[in-house]
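Form predicted on its own, single chain, as structure tokens, below.
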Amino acid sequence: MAQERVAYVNGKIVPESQAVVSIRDRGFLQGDAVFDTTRTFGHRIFRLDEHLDRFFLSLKYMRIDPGLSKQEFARLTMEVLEANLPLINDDDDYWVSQRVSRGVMVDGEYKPTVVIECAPLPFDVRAKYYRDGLPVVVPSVRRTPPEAQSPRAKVHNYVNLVQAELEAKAHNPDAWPILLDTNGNLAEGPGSNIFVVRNGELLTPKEQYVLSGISRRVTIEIAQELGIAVHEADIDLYDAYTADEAFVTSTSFCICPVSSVNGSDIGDGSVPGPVTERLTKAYSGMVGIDVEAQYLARLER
């Protein structure tokens, strides 16, 4: 077990190898599941309470009780997580998940299944984009609209992101797609948000649109700080073309530089353009991690 990842499912912490879920689980069979992932920086984990919020507010839209309370989850997901810090180096860092499905039928009723759970973050294969840049591929498939699903809440079912991410990685295996919304304008990808700069403003997709990413308010709040504006906006593939810089965040990139969409290059073509670098630093400067540097160290080993 010292060897071995543990995780947490329906109140035991056990090896990752026996954490298992049945087949007869809502959340396998259907995707009826709900999750939030944040991450450590220097192995301290960054603004679990905004997850665990977003997670709950999830969990409501889905209609799922986990049977356990928000202070709970913090409790256990700290567990968890202090159980597995010792298998990893200095230098690296965990995702970090809470998750819970509607469960299995069980006389009657639904039993919620829940599982908490650490992952490495992957420094190694995503460090180039820090050095070359996000090749962003637009894919055909449209992000699912609110209409259909609120894209505000965090849930399992990810089939429209991957359908998009095969056919962006399809053109090049290297892209990182962007969905459209069903108005022809830029929504999001696979865990992430999208930002454009102009004219030293930035730019990002309305919050009814995509999910409201941690990192994306944090973006907001730096650049707020450092008093650049933003603004929330429809913004299309000529905005995307014309921008003088744009870069994406998620959990695991923080802030990472954008080189070109759809084969077009940002800018000059250059990475990071300077407000792309100016919010980068500050980010860094907020949570005691030189982000950049703990990716691009990767490429020197």
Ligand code: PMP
Contents of the next structure:
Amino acid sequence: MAQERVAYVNGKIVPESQAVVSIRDRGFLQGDAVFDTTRTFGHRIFRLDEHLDRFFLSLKYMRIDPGLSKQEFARLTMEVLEANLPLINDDDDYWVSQRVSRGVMVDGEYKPTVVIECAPLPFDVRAKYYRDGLPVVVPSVRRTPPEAQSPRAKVHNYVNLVQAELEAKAHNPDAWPILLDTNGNLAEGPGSNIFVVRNGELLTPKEQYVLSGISRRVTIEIAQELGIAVHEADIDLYDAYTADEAFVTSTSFCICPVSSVNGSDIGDGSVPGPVTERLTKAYSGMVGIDVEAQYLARLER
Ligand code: PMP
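Next up, can you give the form predicted together with the named molecule of this protein, since the form predicted on its own came first?
And the full complex, kicking off with our chain again.
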């Protein structure tokens, strides 16, 4: 059994230690690259087609031709995943990512760099957030507005979100940043969308200002099935501070409750609230894994 994970790089599946890209790569030099990330649940990949659809929209936005079809990405993704699955325990799962940069100039033209890779999900470090909730901090840095660079595309340039994270974590190392958009409404965090619950209904920022998270879409689908109304809305800090419940969604978290915003408790600060709990249970049913239990089990080790 191989002991090192493998990755696909430009036509070959190689051990990760040999998976390298050029110092002249535009992804490295300028963040000029696109990616997407799904995950496994119980070692089964989740909504790969939907992630690849979003990936190809991001590529189109960035005017990068990856030189491979969606079907080829799907096949190669499964090949890389299957080679890596024997390396994790039954109760672990992977993030599974496709990445394409504009690449390196060869004979006057850019030749794209294509990478497909797996990374173990960080269950241990994030488990406490399912017990305690996420302490959200809203940093002064605003999310890049659509006029500057569309937040709907999933590109390698995360500097705006990184600045936000540095600022939030300087206040509290456990803080989870959620940025405002340039209009002063909640937008998103580095890797997560946000929802608030008010009077039994869900509010989430408008899609123009955030990444259309697949977990955000799953949550909206589930809410509709459960008869919970969902509104895309401008949500300001008043809405956040006075919300009955709040939670973030992401590929890794699925749904994770928020306990406070800028030190102000959501409700009485206990988590999860009843709507968040109902949605999380339904999410778990859909993916075939008890999402919350998978995280909480790590606290007992
Ligand atoms: N916003 C940003 C900026 C992200 O990077 C992510 C993670 N892909 C999300 C939201 C959540 O999206 P998803 O549910 O597809 O993981």
